[in-house]
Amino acid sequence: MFGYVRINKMELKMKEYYKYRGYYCGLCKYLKENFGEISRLSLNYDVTFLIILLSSIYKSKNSITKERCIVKPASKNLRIVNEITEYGANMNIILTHNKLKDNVDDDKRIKDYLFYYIHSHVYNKTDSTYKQKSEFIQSKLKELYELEKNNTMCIDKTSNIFGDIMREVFRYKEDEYTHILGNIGFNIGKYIYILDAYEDLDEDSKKGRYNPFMNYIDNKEELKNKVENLILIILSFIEEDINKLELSENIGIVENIIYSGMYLRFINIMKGRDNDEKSI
């Protein structure tokens, strides 16, 4: 479900590019020093627009260094690293833990068992510091399930609780930017959970799977204004958002996501697309 928070990389400045590839790569090796190899396949590039958002704005103390890594082994490509990396690659486990859950609970495939059962190890190793956020996490995901088992076709309830799922990962720590943080968490949950369930329908209905847009199945033009509709007035409201938090830092770097990065995202699923960049 997750990865649809990226960059526009034909829109950003090359200087911007290799920062924001520099976090990245921070996130990724931070998972692989604490929580093995195996945690870097759930890296994800919504939680590396989490830890850049809120570098910008706690303006962390950056550790930065240029390594080789077996992707890209030819030459050596910057690490930035701080505090708030950690945070990150923390949300980054328990979200990957959970997905892995609903993959079991949904398709029930060996293969889903077998990685779930594996990345329990990785898990396990997450900081007890965040044990209420990964409780809170489950919780949603408990009356997630109810709504979903019930087959319930509105996509507000459904799609408020991914947002406040979200909501709880973007509330780094109780202080004036909480609230504002916690909105656009709030709404790139539910960004993520209509693209996701949009992007879905087809192959949740070949598999007689649930998705809150099946009633749509035989009336996609209606379905695709309806989503272009909720997505524009989602992103206006991200968009007011970040504006609110007056960022001195990385400023390039958000905005491409949030007026570009997001947006291309967004066409390319309306349009049946898969040209979004595969890797940084």
Second form
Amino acid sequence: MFGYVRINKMELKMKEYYKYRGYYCGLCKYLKENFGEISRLSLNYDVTFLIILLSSIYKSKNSITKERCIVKPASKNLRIVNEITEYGANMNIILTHNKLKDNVDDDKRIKDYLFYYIHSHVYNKTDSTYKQKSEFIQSKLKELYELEKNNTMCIDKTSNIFGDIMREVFRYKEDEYTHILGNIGFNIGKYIYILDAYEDLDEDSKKGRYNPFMNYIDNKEELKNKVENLILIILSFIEEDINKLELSENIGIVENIIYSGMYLRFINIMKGRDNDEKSI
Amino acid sequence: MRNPYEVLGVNKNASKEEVKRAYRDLAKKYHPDKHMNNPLSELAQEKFKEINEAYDSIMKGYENSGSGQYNNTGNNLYEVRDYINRGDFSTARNILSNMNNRSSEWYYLMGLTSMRLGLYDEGADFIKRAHFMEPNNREYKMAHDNIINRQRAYSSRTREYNGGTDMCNVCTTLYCADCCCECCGGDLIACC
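Can you give me the structure for the form predicted in complex with its partner chain, which would complement the form predicted on its own we have just seen?
To see the whole picture, the full complex is given below, headed by that same chain.
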């Protein structure tokens, strides 16, 4: 379900690109060191965006080092770690854990059980200060599960639950930014849920799985129109809230994500083309 | 309490429409959402409360004197607007959901609360419907245009960001500017 919130490498300045990779690399290494090798498999672009956004707001002191990475051993890469990396890593684990749990409840494949079992060890290492967030996410996912079981065809209701989950993830701490950050998270959650549902419609239909857009299976043009309208409203709200934050640091990366990365990802899905850039 | 007419800045003989308009303008100006992170927030909140109280008391006066022809549902819609102005969208939406009389204003208010609660799909539909039922109502038209405009504004900014202007565009713009200048007797680029 994740990986929709990304950069568009082509429109980024070199130094911004290296910085983005630095944050990504910092998260990855942090996961490895604190949660073990397995946790790195769940590395998440959406969380990288969160780390960049929060680092920009709180102007966190970065510790920057150059290191080799097993993925690209030939060259040394920047690695940026700060106080927010720890928060991002914990959120990454919590989201992945709940997603895997959801897979177990949904599909009941042996592979899912295995992943879930292995990942449980990782999950147990998360900081107990975040247990409350995790419990909230679990209860929301349960709500979503109930709606899906009842075959709800209301995209507003289902996507709002996922929005609420991401709202919780984006609420870093209680201060003057909580409200705006929460709203950004909420709209990002909706963006992810709606695009994911749209993209999976054909496959879900074939496999007889739940999809909130199932009523539109024979009316793709109308659905396309609807999704386009919804996503544009959502993105315009995200843009509005980001502007309220008056960022200075990392602004180039954040703008790249909201004006290019997220937008092009959406346009490509609408065109039925998925030019995935698996590795950044 | 201060004289409610004074608070809203209207004449004592003002019509309901005038009171409503004055209230709406002031509510917009002092809405707590607008002053969330600024030092005036407490002052704005107080002012906002005062405006709401003044408005309520004037409207009650209209009812009692019999000059207001509002039926039950009409009153409820005022209550709903009140909740919306206070930022309590869930309560506003609950009241609306329990109403049977679905006027254009009902659709408009329902759309407004839906949008604020993240229910964008139905929210946009409700507002469209209100605008369709009463195309000449400026309030509904504004809400309707607002949705379309914000989508357009975002799209145009993405075009700008993703290399919307290339060198050809720059040349044509310069050429046009030059032509314009020449028409007016001046010259922007001397060689052509």
